[in-house]
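Listed next as C-alpha cells is one chain, alone, in the form predicted on its own.
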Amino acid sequence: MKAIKCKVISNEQIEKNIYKMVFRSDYISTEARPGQFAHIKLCQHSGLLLRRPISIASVDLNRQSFTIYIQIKGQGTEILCSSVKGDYMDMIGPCGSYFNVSEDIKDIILIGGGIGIAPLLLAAQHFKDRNITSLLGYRDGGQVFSVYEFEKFSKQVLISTDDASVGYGGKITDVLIDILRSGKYDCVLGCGPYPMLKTVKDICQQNDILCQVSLEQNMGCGIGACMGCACKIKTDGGYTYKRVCKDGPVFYADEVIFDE
C-alpha cells in the first residue's frame, strides 16, 4: 500500500447513478487482491476532507490499469464521478485485507448485492481457474451491471432483481439456498448490504460451508488510526472491535457480529 497519483483513462456512466472508471497504475494493477480497495482523495476545492474507499473491481496487467465502479450516494461520490479522462487522482492503495482462498478450494460461490458486486468481479478474475458460480442481486433492471464480465470468469452466473424485471424475482440469498441444495461447494465469498451479508452468514452456517464477507463501511482515515469504521468481531469471551479499513474489509463471516 502506498500513496500514488493515478491517471483517469476513462469514465463512463453505465447505469443510473453507476459509473465505471479505469485508471492507469502499474503498482495497483500488480499488487491488488480481491476485496481490497483504493482510498481516493477528493479534489482540494471540494471542501470535503475525507477520502472515499472504493473497491477495486478488476485489473489489466497488460495495460497496467485497474477498474472501479462508483454508485453516486452523495456529494463525495458525485465529485468522483465528474472526473474526466486525463485527470489525476490522489489515492492510497491497495488497502485492507483480501479474500484468502487456499488452493484446495475448487468450487466457489460469489454472492453480491448492489454496488457490493464490484469487488467480487476481481475475485472472479483472480480465481478464474476454479469453478466459479456468481450470484448477482440488483434492485431492478436499471441497476444491472458487469454481468458479461462475470460470465468471462464463471461457469454460471445467476441474477436476481427485487422487482423481477431481470432474472429471478426476489432476493439473491434465496438463489443461494437453492444452489446449495443442488450442488457441492467449498466456500462462499460475499459483499453487499449488511442485512444481505447477515443472511448469507446464516445460510452458510446452516449448510456448514466456509464463508468470507467483505464489509462496506464509511471510513475516516482509511489506515486504521481513527477507529471510525469499527465493527464487532467475536472473541472467546464476547466481542471486540476491529477496523474495517485495516483489519478488514474481508473477515470470516462466523466472526462478524451483525447487530440487528
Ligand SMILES: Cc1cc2nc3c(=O)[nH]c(=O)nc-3n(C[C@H](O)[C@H](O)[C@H](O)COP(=O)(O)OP(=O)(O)OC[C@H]3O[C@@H](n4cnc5c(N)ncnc54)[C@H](O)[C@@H]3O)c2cc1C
Given for the second form:
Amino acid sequence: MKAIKCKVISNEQIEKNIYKMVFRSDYISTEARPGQFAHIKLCQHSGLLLRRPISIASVDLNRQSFTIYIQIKGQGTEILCSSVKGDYMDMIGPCGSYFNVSEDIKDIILIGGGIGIAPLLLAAQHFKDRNITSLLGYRDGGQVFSVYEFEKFSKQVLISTDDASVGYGGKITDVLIDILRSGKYDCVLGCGPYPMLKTVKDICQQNDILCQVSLEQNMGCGIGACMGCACKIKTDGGYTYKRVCKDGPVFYADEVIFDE
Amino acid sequence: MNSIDMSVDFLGRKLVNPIVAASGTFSFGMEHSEFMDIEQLGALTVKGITVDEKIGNPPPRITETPSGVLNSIGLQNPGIDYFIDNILPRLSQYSVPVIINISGESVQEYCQIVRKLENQPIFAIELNISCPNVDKGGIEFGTSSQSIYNLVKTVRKATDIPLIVKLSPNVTDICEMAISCEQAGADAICLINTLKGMAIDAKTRRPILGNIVGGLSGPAIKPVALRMVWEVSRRVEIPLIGMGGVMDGQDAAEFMIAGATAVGVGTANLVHPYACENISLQLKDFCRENNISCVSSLIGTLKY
Ligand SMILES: Cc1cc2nc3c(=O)[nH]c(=O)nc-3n(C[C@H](O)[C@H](O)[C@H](O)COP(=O)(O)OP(=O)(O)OC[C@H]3O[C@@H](n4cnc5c(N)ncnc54)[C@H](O)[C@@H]3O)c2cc1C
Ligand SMILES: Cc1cc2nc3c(=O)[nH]c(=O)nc-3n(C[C@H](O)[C@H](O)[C@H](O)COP(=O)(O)O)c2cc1C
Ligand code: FES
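Could you output the structure for the form predicted together with the ligand, given that the previous block was the form predicted on its own?
Once more the chain from above appears, this time first in line as the rest of the complex follows.
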C-alpha cells in the first residue's frame, strides 16, 4: 500500500452512469489482488474532503496499467468520472484484504450484482487457470457492462437482469441456486448489494460450499486508522465490529452478520 | 534564513515541532507509519482508551458534510490492559512523545486507567471529557464546570503524569470550563473536540449515521475552534493544544497566533496519511516566507 499519483490513460462512459477508467501505475498493477481497492482523492477544489474507495477491476502488466469501473452515485463519484486523459489522481492502494483461494480449489463461482461486478473481474483474471463460472446480475439492459471481459477468463458466463431485457429475468441468486443444483463447485466469491450477499451466504450455507464476500461501507481513512468503516462480524459469544478497509473488504460469508 | 527553530516547549519537554496527531484519527500510529516518519511528529495522541474493550457504534459511522466530516465511531478500542500489554511497547520504540487519550463513565474509571499508566513510557495523559458519541461519560463531564473540576482534581491527586484536559465545544461558555481545569491542577488544555451534529437523507427520511448523531470535524469547524482557542488563551496561563480543521501549515500558524502552543491535526489524517508531515513542512515554509526564526514566537501574537 502506497500513496501515489496515477495518470489517467483513458476515461469512457460505457453505460448509463457507468464509466471505465484506465490508469498508469506499475506499482498498483503488479501489487493488486482481487477484491482490493484504491482509495481515491477527489480533485483539490471540489470542497469534498474524504477519498472514495473504488475496486481495482483489472490489470495489464504489459502496459503497467489498471482499470476501474465507477457508477455515479452522488457528488463524489460524479467528480471522479469527470476526470480526463492526462489528469493525475491521488490514490492510496492497493488497500484491504482480497479473495484468497487455495491452489486445490478448482471450480469457482463468481457472483456479482451491479457495480459489485467490478472487483470480480480481477478475480476472473487472477484465477483464469481454474474453472470459472461468472454470474452477473444487472438492474436493466442499460447497465450491462464488461461481459465480454468475463467471457475471456470464464468457462461460462450467465447474466440476469431485473427487467428481463438481457439474460435470465430475475435475481442472479436464483441462477446460483440453479447451477449449484446441477454441478460441482468448490467455492463462491461474491460482491454486490447487502441483500444479495445475504442471500448468497444463505444459499452457500445450505449447500455447504465455501463463500467469500466483499463488503461496502462508508470510509474515512481507508488504511485502518479511524474505525469509521465498521461491519458486524461474528465472535464466539456474539459479535464485534471489524474494519472493511483493513480487515476486509473480503470476509468469509460465515462470519458476516447481515442485519444493518 | 538558514535554519528555522521549529521546536516548542510543552509540558517540560521540547517537541520537535508543534504538530500533534489528534486522538482517534491516527489510531496507535502504526497505519500512518507506513506513509510517514512518525518521529517527525511533535507528539502522537492515541485513539481514546477506556477501562474495558468497547466495540463502538453501529455503522454507518462516518459521512461527509460540506467542508466537514461527521463521525460516530463510539470509542471503539481494545481496553487499557490490552493497550498497555500489546500496543504501548511497540509505540514506545519510537522517540515520539505519546499522549494517552482516555475516557471513563465515572471518576473512578478515569482514576483506574490513570493508575495503570503509572510508570509507563508515556509523555502525558489527555482526559477526553468531550466525546459526543457515547451515552455515558465523556461529554457529561465536559459540559459542567463543577464536574470538570471534580474529575480533574481527583485525577490530579492520583498521578504526577502531565495532565491535559480535552474540552468539548458543545458548551455555553468554554472559558468557564477551561478555568475549572486550570484551578483543578491540569497542566494543559486541548481544544476543541468535535461539534455535535447530524446528517439526514431527505429521500429516505433516515439519518445517515447509524447512531443518528455524530461529531463534526474538519475545516467547517475551524472558525469556531480558533475563536475558542483565542478566548481561552486570554483566560488561563496553562498551555493549549489547538485543533479543529487544520489542513495546512497556514491553518497551524493561525492556531498558534490565536494562542496555542501546539496544534492538533485530526481529519486531515483521514484525507492524507502523511498530512502531519506535510503540515509541519508547510508551517516551516510559512516561517521562512515571513522571516520568523523560531516558530514558538508565533504563539499568542494576535494583533487587535
Ligand atoms: C471496498 C469498496 C469498493 C468499491 N468499489 C466500487 C467500484 O468499483 N465502483 C463503484 O462505482 N463504486 C464502488 N464502491 C462504492 C463507492 O465507494 C461509493 O459509491 C462512493 O463512495 C459514493 O460516493 P458519492 O460521493 O458519489 O456518493 P454520496 O452518496 O454522495 O456519498 C456520501 C458519503 O457516503 C459515502 N458512501 C456512500 N455510499 C457508499 C458506498 N456504497 N461505499 C462506500 N462509501 C459510500 C461516501 O464515501 C461519502 O462519504 C466501493 C465501495 C467500497 C467500500
Ligand atoms: C474519526 C474521528 C475519531 C475521533 N476520536 C476521538 C477520540 O477517540 N478521542 C478524542 O478525544 N477525540 C476524538 N476525535 C476528535 C479529534 O481528536 C479532534 O478533536 C477533532 O476531530 C477536531 O479536529 P480536526 O478538525 O482536525 O479533525 C475524533 C475525531 C474523528 C474525526
Ligand atoms: S476507513 Fe478508517 S479504519 Fe477503515
